[in-house]
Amino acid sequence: MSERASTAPTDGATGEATPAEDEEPPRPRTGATSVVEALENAGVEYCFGVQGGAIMPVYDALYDSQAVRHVTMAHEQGAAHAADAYGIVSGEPGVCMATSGPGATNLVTGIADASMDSDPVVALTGQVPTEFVGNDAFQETDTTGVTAPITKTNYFASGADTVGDDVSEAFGLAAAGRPGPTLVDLPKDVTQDETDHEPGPPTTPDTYQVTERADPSAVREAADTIEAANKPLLLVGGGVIKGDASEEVRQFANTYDVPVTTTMPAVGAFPEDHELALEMAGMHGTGYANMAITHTDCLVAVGCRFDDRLTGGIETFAPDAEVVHVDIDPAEISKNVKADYPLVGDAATVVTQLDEAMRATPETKKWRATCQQWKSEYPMDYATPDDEPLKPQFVVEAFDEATEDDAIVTTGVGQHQMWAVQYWQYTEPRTWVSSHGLGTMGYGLPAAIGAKVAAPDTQVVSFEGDGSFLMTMQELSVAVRENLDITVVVLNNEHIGMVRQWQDAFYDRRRMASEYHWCPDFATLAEGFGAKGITVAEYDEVADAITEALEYDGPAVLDCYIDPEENVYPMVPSGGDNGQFALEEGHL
């Protein structure tokens, strides 16, 4: 962000500034000034956006800010994803900005993504002047109407005296309770009008109430059930990371010797190298995690919304289990899976309540031995025949071995996403950054930018597929301009791989619109952007290529030509039984 230095002349004797005939008068305080002050009051250090006509007054006010740095993205969708990832990594709401009309609608995919994954994001959108609203003015869109279903709340700013407080409240709500995106729509006259009002710090409305502690009697009953269980299982959801409850969950599992599985958004909440870890469950989860869910008699789900990619068919999900469900959002309780013991409250607080209520340790030795046996029966391994192309799992594992334990992984969506979550060992929260509920292709690269801005001293590796990378690869120009030391790994199979896998399995191998043999040379394109481009096609090239990429001071792209026929397993068919997972196509 540019800083403006004073050029006023000084009195040689006193050193004090003296008036200059051409000195500019003080700039008036406007609604846009209040918007920027609200961001500063919230402690915002970075925002991501794209300039435009209706948002221009806010950008003009941002010019004078010494606290908030703006990162100009190549596309508004990229701005929303970068803000989303910034919020995941930092734990504070990310901020994105765009102008009216197409600028605002280009944010919608990223806002919807944040909504599905409960990520804290504040979106600021320009709008045509109030008097033109509803008249089909140039670049007008009903932004609040469009985004109402995908935000916790949104605001149409009605005046310069209140717009700063609107932004402060939007920021407070984005982070409060169950996090999520909020939006403030800013008519140009509102941001241009003068005001003397100074916005306050982030706040929430008096009517917004969050339950922190679960009902003590319900906690007591849940604890009794866990104590009596023979096969208890902790199911850790994304709410554990959002609620900074990883330590409480780890302590509970260790104290009572309860095996742990996670949903995909919760990867890293429990260390995957721990003896109690069963890793990720669900459609492409480990066989041993899905077997544990199928056979548990007491499922303790914390911060989990039981989406269909986790549960498969509801009637076959944890069929013999009494379900203890901890969630800060009462709307999630019994929405998809009936909770026998509903515990509404903050994840860290309620897990601590459960810990304090426990009077005995369940006998889990036999159950833990069974889980270990499943690990032996259904290992996450793969073959590397000399007569077949490079396997993607090998590339993922090689990168994991070459990077620090706290390295951050971002991904797009598709087969590469699954290999990245399956074959990288995650031990810390906020190191896995991906699109889960919405499944947004192209998420990986802009997310890597947001993650690196949030954690500049941490290694960031982004796994993309060729189809996913094509959707937002223009953001590589931002990484080059900002000199962000990120590594993008394109697992290139010249297909939309997951679609191709489903077509082969369920559509008689009729590969319609899934073959991408026309893909460009991504290493050459990377060089054109000013990044480092590296091509990898053989096993013996992988180690040197990884070293070259990681040692390069700036963005690097590895175009890895992988086996185009490789599929993601284990796999539970949509709506299927988690205990009947497929380990190869013949099992489907």
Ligand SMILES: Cc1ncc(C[n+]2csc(CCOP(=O)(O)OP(=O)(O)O)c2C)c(N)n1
Given for the second form:
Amino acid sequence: MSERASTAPTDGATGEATPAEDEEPPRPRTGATSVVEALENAGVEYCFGVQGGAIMPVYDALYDSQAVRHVTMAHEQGAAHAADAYGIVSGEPGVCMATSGPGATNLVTGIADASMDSDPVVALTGQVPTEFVGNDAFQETDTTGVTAPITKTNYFASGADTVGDDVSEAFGLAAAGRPGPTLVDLPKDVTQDETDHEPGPPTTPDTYQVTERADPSAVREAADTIEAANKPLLLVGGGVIKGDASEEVRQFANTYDVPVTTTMPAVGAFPEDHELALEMAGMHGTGYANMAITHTDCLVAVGCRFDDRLTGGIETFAPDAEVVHVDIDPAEISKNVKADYPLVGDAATVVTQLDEAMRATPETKKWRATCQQWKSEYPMDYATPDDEPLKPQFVVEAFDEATEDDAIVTTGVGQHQMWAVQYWQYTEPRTWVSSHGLGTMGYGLPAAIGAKVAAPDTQVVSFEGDGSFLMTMQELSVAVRENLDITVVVLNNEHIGMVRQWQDAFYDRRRMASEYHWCPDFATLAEGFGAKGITVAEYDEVADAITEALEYDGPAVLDCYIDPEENVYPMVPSGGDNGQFALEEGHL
Amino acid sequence: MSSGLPGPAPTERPTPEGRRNKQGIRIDPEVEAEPATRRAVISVLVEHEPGVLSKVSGLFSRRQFNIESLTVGPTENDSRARITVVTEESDPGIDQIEKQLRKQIPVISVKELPENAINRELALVKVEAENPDQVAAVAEMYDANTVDACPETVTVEITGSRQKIAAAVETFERFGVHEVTRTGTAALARGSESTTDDTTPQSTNQ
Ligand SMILES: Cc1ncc(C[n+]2csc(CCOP(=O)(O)OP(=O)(O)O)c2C)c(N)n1
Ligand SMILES: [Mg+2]
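Structure of the form predicted together with the named molecule (previous: the form predicted on its own):
Entire complex below, previous chain first.
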């Protein structure tokens, strides 16, 4: 993290300034000063960004901040993903910064990603001076226009006196209710003009109110339905992690003997080694989760938005189930799946309300036995024949065993992402950090950087595809510069494998633009970046390579040559019936 | 080679009886019917600030909600504007529109107006002036005012319900209509009823 104002040492624990022997005359207070004060008021410790003309006043003000440290990223997309992962891991909004024009547009993918996954992110973008706005000035982009549909809200700062409060509101809103990204566009004159105004702490506008407690009569009816159910199933969504409701959900499941499945963003919200755990449902969910979600008669969904990757075809989704839907965002209720019992409120609060309303335990013995039977019928087994190339599942499991229970996993997007979710056993919230709703290749490495900055004492492993790694690998320079002890595992199939898998199944094996034929040597590239680079291709090399990579103090890249023909199963084809998941290509 | 996973094939698995329709509502597969659409007038009170209109109209295009008309203008309070949206959607669609509108931060209130609400639209119709007397007669029939005239054309202003304007335009067509512009519907709740939803103060705002 960049060190400046080095004459003023910081107190390591709090980051607070000790008096600096600064002889310089006081610098004028500007809009930028107030932006940085708003960051400090919000308790921001780190932000991720890239410098540039229109945002320079803000960086200049940051020079004087003892509390906020800046991580200089290689690309603004990396800054947005790092902020996003920081937000997921810490629960506090992650901050990214960029200049106007290309800086801002480079953030867009990361902001859209945060929006789809409801991750708290605050983006600060430079803008050309107000008087040039609308003239197609150098590096002018209509940033608030471009980002309107992918932010919770955004602001075009209109003056130095109000810009600090705009930033405070952006913080308040990013974290409040259903989290999400907000953006403040900062014309250069606004950040350069002088102001006396000191911004307040993060706040939300008066018109913005969040319902914490669900309507008690709806809770009563929902509880009655759960009590009477024969085949109840908890569907845990990402809102359980955002709302810190994992403990409440765990207790509810234990008390009332209800099996639990999760969406992908909720992986880790319920311990996968628990006997009630059916793990992830949906397109590449487990067979047993998809059987349970298809046959349940009472689906208790908490903090999820019924994305099509979860539901498959809506016609065949939980078709016999009465749906209890708990969500803090009323617009999610009955958006994709009709909620028979809509419970608008905070996940932890409403699950507790439900618990208090329950008067009996549903009779689920038979149902649990059925779920157990599905678990043994549809195991996530794989073979490791010696005469075939390395299986990616083996690598993921070996890493899981070699790392601590609270290790954080980040991923790119593709087959490797699915193996990382399927073959690693997640037991704690905020340990699975991935791009779910947007499916952004290249998310993994910058996310690992953001995660490591948020949790410096926790192991961070990023599973990458060769294709995904090639999209943002330049961020390795940041990991080296900042000496971040992360491990990048490339599950290298020399393909954009997920596309190849679909082509094989749905396009007569016509592998158009999905085979690389040649990939760079990632281990050598890693060394060139100043990281550790290791290549493995054989089963008997894996254990030592993992130890070496994990023990290396700094970023290490483990390039694993895996079976290029390996496919991800189970698989529910897009729009298909969850209960009809394929276990092999012949089923598709 | 990918060998796949063990377990019973799809055809060997039990399948449930039920089904949902495209709206995710459980239905009797025998009597499946798409929900009917209806016309709804929704009044949206917003902060009067730059970008609000594009946020609201952007929402309609992004989420593929039908808009028949959208009008915006100042209100009794300088810091607020009122947007009146007329849409044709199914009940679940109208519900989504209202909820998504409430999520917009500068949106203060969203209310679907009852059928008896006062709906007005203004239209300017430029009519061929060959038979000015007949044009005037038709104009009078629709309570329209002549606001401009020249030897070739007469321009009339009509205020009223959507149906009335449609009927007037149709009648003028027999003389030849050069141009029409319509404002879209502005609406207020009838009597002492408020057009602003003050029963649920933004408790649903996300
Ligand atoms: C930015 C972006 N571009 C394209 C895609 C479409 N896509 C999805 S998976 C995939 C292949 C990913 O390849 P790789 O990272 O090597 O992962 P693999 O499937 O081989 O494990 C592609 C191209 C995407 N998800 N994101
Ligand atoms: Mg690949």
